[in-house]
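As a starting point, one isolated chain is supplied in structure tokens, in the form predicted on its own.
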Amino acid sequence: MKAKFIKGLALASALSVAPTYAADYVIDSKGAHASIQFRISHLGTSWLTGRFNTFTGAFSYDAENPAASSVNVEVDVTSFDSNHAERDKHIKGDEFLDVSKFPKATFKSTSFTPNEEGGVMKGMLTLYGQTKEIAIDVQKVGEGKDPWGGYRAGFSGTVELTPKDFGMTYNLGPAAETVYLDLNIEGIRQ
């Protein structure tokens, strides 16, 4: 009796002291917990915002590991959405996104470097039928369960991009070279 209680304590305590592992999730973007935001400035007197409205992605996440976390995301650039149709219309054109061409733009992650902040994630981004390296300062917003018996982890993000660097040359005037994007991901671990 005292040594499978003894047998029963090496086990218990050899599972509490086990590694966990990352888990992957899925981003709630079908379910509206998901936005990848937009803002450039406009005549450096005010700034245009909009949204990519379909995207869809994954991400991995462990918590006593963050430096291993990775995600990868595709966005529907025609899903582009200013709240203007002729603007839209015309963003969408062979002057700026050409989403005849490219109609989708892809996000691959490379590394995570935790801070005090959250961190950095870094990675390739394919925009425009260019790819390159960006970073993106990111913070975790929570995880928890949520009330319908799943598990969930948001983060939120921001990138400032130059559309000169992935090949759009038309040109705006000086106070608009940058985009800065808006990431908010909530996902749904699996």
Contents of the next structure:
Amino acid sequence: MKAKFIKGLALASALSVAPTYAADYVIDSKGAHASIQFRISHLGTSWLTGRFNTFTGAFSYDAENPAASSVNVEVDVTSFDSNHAERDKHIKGDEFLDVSKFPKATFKSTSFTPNEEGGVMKGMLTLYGQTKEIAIDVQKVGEGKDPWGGYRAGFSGTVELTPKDFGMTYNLGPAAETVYLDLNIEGIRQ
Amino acid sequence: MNIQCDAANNHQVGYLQSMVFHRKLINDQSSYGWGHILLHWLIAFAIIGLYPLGLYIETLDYYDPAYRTIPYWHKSIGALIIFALVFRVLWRVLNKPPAPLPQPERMKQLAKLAHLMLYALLILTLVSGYLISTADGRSIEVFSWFNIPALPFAFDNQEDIAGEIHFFAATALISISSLHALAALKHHFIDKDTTLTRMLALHEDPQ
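Could you output the structure for the form predicted together with the partner chain, given that the previous block was the form predicted on its own?
Below is the entire complex, every chain and molecule, led by the chain shown above.
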């Protein structure tokens, strides 16, 4: 019993000290230093904005080797919030997100191509039960020690999505065929 | 006490006269007064109208000219029913309805249960409807006459949960209302009693 325990412990510590080329960060959704916002044109006259209030995720990032970056995010789609309950009910209903059937959305990155500002993060987005490849334009905002003994890195990103591609066909008009996601992601290094 | 004396006098007057001119505002032991009758039909017609309107809202296209007006009417009328219902419940508590017409004990109990469910489902439908539109703290605008404010608190996904309850409660309400109407017709045509006519103010039951 004891031998098994020590063996397990040894294995665990070996794994945890295994060399990592990128540091692992947990997205600070707890402290809400991260947000997933969206905007969509209203009839071509203005931007309607809102956000998903609840999500969790983690990413790996190393300034020395940015190409190895990766990210995983899980979004609670029921937390959709456009600051208007009747609209939220409509959007969460079966004409749009159908959250009773598809309460979770996930994003898993597949590749990161660095460029001068940051890079392009490609990955698979699962939304409304459909999985599609999307590309996130990423800008690095900054990284460094925080005042409380931790270390943080943060990025912003934008995504263009076409709800129709995911199977949401409700007609909001020609100006509203694209939804833009504005992402602000701060992670705390583990 | 005065009420009952008046009602008793009332019954000695000729049928035609008493039907329209001498019917009292309040109920007596054998007949409904105008207050109860009007409140009953006001709410009946409102829910008969609001149910299909509510279903229609779900089908409206974003570019439908009525996309904004029909929900507005639905909410405004619904909000007015809240007031009518509060008034009706007070009216009913303060002014006992007439004694039930004779029928088997079992049917009496069923009728009582149906009436109780109609009240409960009506309250549930109205409260859940209110909770949908006020889930974000917005008030409900009633025909631009006045606003009904939101509660100072809300629960998670309130608009979705209240929305589900609203649909099921309203559907149950309209279903039991239909049974209620069928039962009234059964009393009228099969039992040939005054269940329906006394709610239509067409009958003055002689004591």
